[in-house]
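What follows is one chain in structure tokens, specifically the form predicted alone.
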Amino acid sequence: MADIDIKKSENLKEQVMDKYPSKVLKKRSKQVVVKNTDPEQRIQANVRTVPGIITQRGCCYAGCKGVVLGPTRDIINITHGPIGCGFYSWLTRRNQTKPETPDGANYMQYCFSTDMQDQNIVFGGEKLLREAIQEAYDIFHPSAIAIFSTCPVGLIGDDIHAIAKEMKEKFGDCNVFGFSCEGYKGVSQSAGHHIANNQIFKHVVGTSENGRKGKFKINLLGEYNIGGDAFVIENLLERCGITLVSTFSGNSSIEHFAACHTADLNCIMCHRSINYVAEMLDTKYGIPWIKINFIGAKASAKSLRKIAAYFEDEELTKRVEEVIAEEMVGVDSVLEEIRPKTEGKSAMLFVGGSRAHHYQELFKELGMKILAAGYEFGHRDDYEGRRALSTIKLDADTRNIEELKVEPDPEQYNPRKTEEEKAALKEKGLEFSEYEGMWPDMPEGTFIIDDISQHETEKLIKELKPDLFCAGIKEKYAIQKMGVPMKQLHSYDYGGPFAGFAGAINWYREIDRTVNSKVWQLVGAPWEGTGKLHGSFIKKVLVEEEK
């Protein structure tokens, strides 16, 4: 597929940036990049949104509760704050779960909130929080209760960690812990991911040895089971003979988190939301990590082969190849039908986490080209790869997030691979602790944009005229009103699953229906087009009759 003209893209960037005041322009121009041939090209990311610009980001609390802890079925997640913040106390991202027993705990359908009122803001809400924790315990008797601070809690100073410790000691059989994830903390929801992972690692990981047994044990990190994605991946792994000890956090339970240190390999899906846990598990327990991607048929096959390569077992490798061959029959059949109808069409992707990168695999399989892509809350290493880590400067927002000091556990540290074994696998092409980022997969001349604004979105749509736009719920309807089909990738618009081979087939059919629908040609304001409005004025004269 031919590259896009770099000069034209640079000119378009100038047109888009022309509307910004000089101070804003200086900042935004570094976050809007046209891919060129320079191998040292950089982007500015993980910086605060300029006030007044309409962003699609979420807050720190949304990242902590809504993304990372939201998919856990047997932890009661209590939002400490006003009920308005309770939007993310409920299940809003279509995370799915399957308890392992018919009577297994599942609290995901509930919305737990302390519902702080004005008097609690003025006089403190610690008493209210104690009562809420006690009530939740009395009703459900859960294994764990998590507490999430919202903005007012951070401002008035309620000590949720002291209360959590107090209630944990009181109950004895219930793990209670808190998250200082006030919405204003950090640049975006990315800060909430980091805070969530830190607390799970401190209070849960390594507290149980009852992990699933198997010959080839892995953890799946950064998969949140939107629309049932995790179910598809779990099925693939099971058919290959690979034991899934824990998923962070799709279809997960606190027991799985507690025993995740018993696995032999960590596989990262969403690098941004979870790389911290992978690094800490490696340091403390000796479990190495690799980057995988189960979005796209080819990517899924590559990921299964990477896992098999790590374990160096002929029987596992053979079984993986058999499963891939079985699945690709259906994939190839559907692609043969669909690809002629999608070949050459274009898309733009601006989604959180790694989705704006991973879903490019599916578009390539359909023969579609990417015009622009970017993250809502990415860091430079998500764009440029982990090679950028050494050049990222520590800023004030990052210092707001606790950095855990992790050392090898004196009893549980057990390197799964020696340095010599890892070096030998690397020689065969298996990279450890590595992510190349989005950059290498973006064609020259395409736009790479961090934290895209509404102005930039509208301008690029008008000029580039994509056949499809992928983003989140907040920008969905504005884009559709421009006559462009919009695929919501945060919660799939009630579609999915889109992971694995079965998910790829679902995606092919859905994109075909979307981009080839004629309804989008009918979208537009009544005054647009060649039609004219006709009308006439009627003048009414009142004549007073003379008597």
Contents of the next structure:
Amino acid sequence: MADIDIKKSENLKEQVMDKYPSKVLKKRSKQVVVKNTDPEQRIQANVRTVPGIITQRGCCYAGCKGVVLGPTRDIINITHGPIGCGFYSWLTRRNQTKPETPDGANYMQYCFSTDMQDQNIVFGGEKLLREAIQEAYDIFHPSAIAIFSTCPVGLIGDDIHAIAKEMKEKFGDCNVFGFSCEGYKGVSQSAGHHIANNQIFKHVVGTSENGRKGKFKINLLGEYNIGGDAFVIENLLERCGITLVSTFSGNSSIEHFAACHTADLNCIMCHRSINYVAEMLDTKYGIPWIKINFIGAKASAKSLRKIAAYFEDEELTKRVEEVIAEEMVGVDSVLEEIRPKTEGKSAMLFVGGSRAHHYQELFKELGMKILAAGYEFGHRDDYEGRRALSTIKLDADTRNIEELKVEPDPEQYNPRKTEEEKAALKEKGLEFSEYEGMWPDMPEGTFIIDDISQHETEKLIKELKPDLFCAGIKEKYAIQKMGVPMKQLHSYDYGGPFAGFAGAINWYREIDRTVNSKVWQLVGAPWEGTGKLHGSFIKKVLVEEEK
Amino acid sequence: MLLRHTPAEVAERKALTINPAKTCQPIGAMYASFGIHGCLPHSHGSQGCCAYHRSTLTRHYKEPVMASTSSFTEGASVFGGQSNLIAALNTIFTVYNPDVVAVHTTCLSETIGDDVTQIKKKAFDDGKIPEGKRIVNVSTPSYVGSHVTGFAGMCAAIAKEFCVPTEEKTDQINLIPGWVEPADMRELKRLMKEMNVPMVMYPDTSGVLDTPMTGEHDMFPKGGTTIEQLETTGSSFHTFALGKFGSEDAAREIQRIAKTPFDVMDLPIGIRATDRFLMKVSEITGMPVPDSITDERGRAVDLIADMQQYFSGKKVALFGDPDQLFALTEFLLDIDMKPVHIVSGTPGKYFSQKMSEIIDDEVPTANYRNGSRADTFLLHQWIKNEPVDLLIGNSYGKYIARDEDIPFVRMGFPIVDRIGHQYFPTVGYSGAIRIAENILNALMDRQDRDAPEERFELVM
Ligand code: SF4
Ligand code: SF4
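Alternative state: the form predicted together with the partner chain, after the form predicted alone:
Every chain and every other molecule in the complex is listed next, the one we just looked at coming first.
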């Protein structure tokens, strides 16, 4: 690993940019930032990817159907479009789910599609969609059916929302709603998260009062139960005596969403995909939100303490401290064993909209250094913190993503804390509606890169030789070919969970295994580069070859 | 139960596809593009499709799968994607510098009506494409065909771009291998070499999607058919297209351009399909099948004879792509197994016609269907009504296999939960040995698992 400082990194940045045509260079220069001492330093984010650039990003549909609605088990998700979009988003994100009973509704293993054909593109696909919804209802009798538009649907103008409404009325016992999440909307998956959450907010939230009861009721927002993370968190909360009313959307059921307004606190994991829902829940129902993070043992402890602080209950605080103490025993002993093997190693993280920040906690605990980090579909506030919000200008690509106008609900609005109470808690260090982004955690001279390209990835690896690189499946094998271990932070390489204390322990072992695997020593055959051969056969072979 | 909501009762569906047995055209076009040396596939549309196709191919091969996209946003979707494509080509040649860019379209650019051939012409006319660089393009809307037809389309487009007709034909054959794995392409090359038949095979993904670990990432690895080789397809004296669905279009295109006669053969999977292929090659080229291959065949038949009792009468359900299913069904029948349910999402009337020829006499009650709503949900329902001893298909089959407790052999695309398909061929006689071995392992592991203690066998 190379040492880095601001000047060296600026030089390297120039080398990386050198390859780009001028227009691309101009744009990428603003998205590739070397962290310096300027407190006003900015990054450009959430802008279009330059055509032709090999990007990590996917589309709006992927963010909506795949990410946000993917983990909800009891909705029949019908992709309205040609077959591919539905096929690729079928079971590939590893959201785990556990219905309350062995025969409880669970459609996550299924892929539903209208498989549009050319005549549907020419004459419209509304009839096809209507029939598909009917067939889904007749075969499965689900409590909810959702429709997802893919690119061609937007262009041919099928009115999925009208059909949803019509079918919902027709059935009477099945909620039907649609998502206009055509892949060309926005600039990345992020637009899809927004569209997904808006519709859930409009069509589901607040429709049931049958939420779980308890003294300390919270929602967990932006936790998608990849590799079982949500299971670990659920277990922790339960042991502390905290009631989880709903999770958006890991291990979720539509019932949970419907009653989420009965919780008294919203805890945000992934700020990117859901901060606006927290804001809306605050405005409409009076539920405050705090940023938490269950990735990292220390961060998990801190998050539990924040929740306890909010409820201002002695018994709860005591219970939380007990659980933390219990858990830290295991964490400390494993760290003691592993840390000597990871201390001083370096990592780069380029992924998603929050994990490139959250996972830095775990690397810190292992004594590893971060050389570079960035998001695939983050916005400026995810980098610079919410202070950036006032200076974010909406461009043409973002303006078309609906912003819901929300007002206090005439009946259900009930501020859980008065402004004075909030101020008093703030005094004690509990920040409401606040997220500082990854900026403060990135040392000077490190790279912060938005929507990193394949070219930049390879150049950084070559020059800075990290001991580990974190990204997604599309990046994985190119990086490993370069002899650098790679850890997927979307799918966890089919491992996990990594959340909470138990997850942290898994992570320590996993990273030790990854960076210290003996396979990396086998790269390159021993005879390569050994030069001239002298053996006794060699002359004969050469003569043969001459012939 | 993972698929707990699947009822045994089959209700005809007219609109809803559940658990498809196909995917969309562009991914096939992308796969075929990797069979050209120095080629970067490019997806003309919004970036989601490209991300999905790359991810799926990556999971299947566990290899770098590099491709670029025109990254349409809403504006491009309204005004057309010409400027996106031209900008993309500029970026691609400046940053990645491939020899060839293979452009396929997506549902989006097709629905808008982008004319890529015209945009490409404009890019060349305006001097936007560096000297000597080539662009192949194919139209692949996914509301037509399937991943298989996308593959076939790109193969034909490659011929259109590169095939140089000559009057004089040379002693060389063209081999279009169909959608098979890099290991299969390697095996086909070996077989032709054993027969001393000079040939050009394309696409050839061996050495591209099964590259060695070297400590370097080469965006354009050693493998793939080179432009020079592709150009000679027009001077070859005959074309063999393996698999009607995957390869016929390319053979026809070469014929159109260079008047090269062709034969469409079944994929050489199993004994008899391989026999037919090799005999045809021998007949056309005059090169005999060498003893070494005869011995290989003999070894495969020997193995099957030795283990016949374990295959005999076992009922099989299978799903996948038509060309594979034809040859595989024939092979299963040859080894005394009994295919009873067969499904392919790829449309085309030829499927049932051909399948009927293969199976109707031997298993008159067999269910087979292809095209819209011929999906694995239907296959699962058929299995519930008539249980089977073995399931063969891509990784998605494991959900059915687990629920119904059926031994499962992975074949097809995508296989995202096991390795092997990248490295071991299923074509030719050695491929037949591998298929037979996989089937036996699945069946015999099951027998071992389920045998009562007193009937547990050491020797089998
Ligand atoms: S839009 Fe079309 S090309 Fe893209 S993934 Fe969907 S089906 Fe495939
Ligand atoms: S970009 Fe459009 S067509 Fe492609 S996967 Fe996304 S929704 Fe489907």
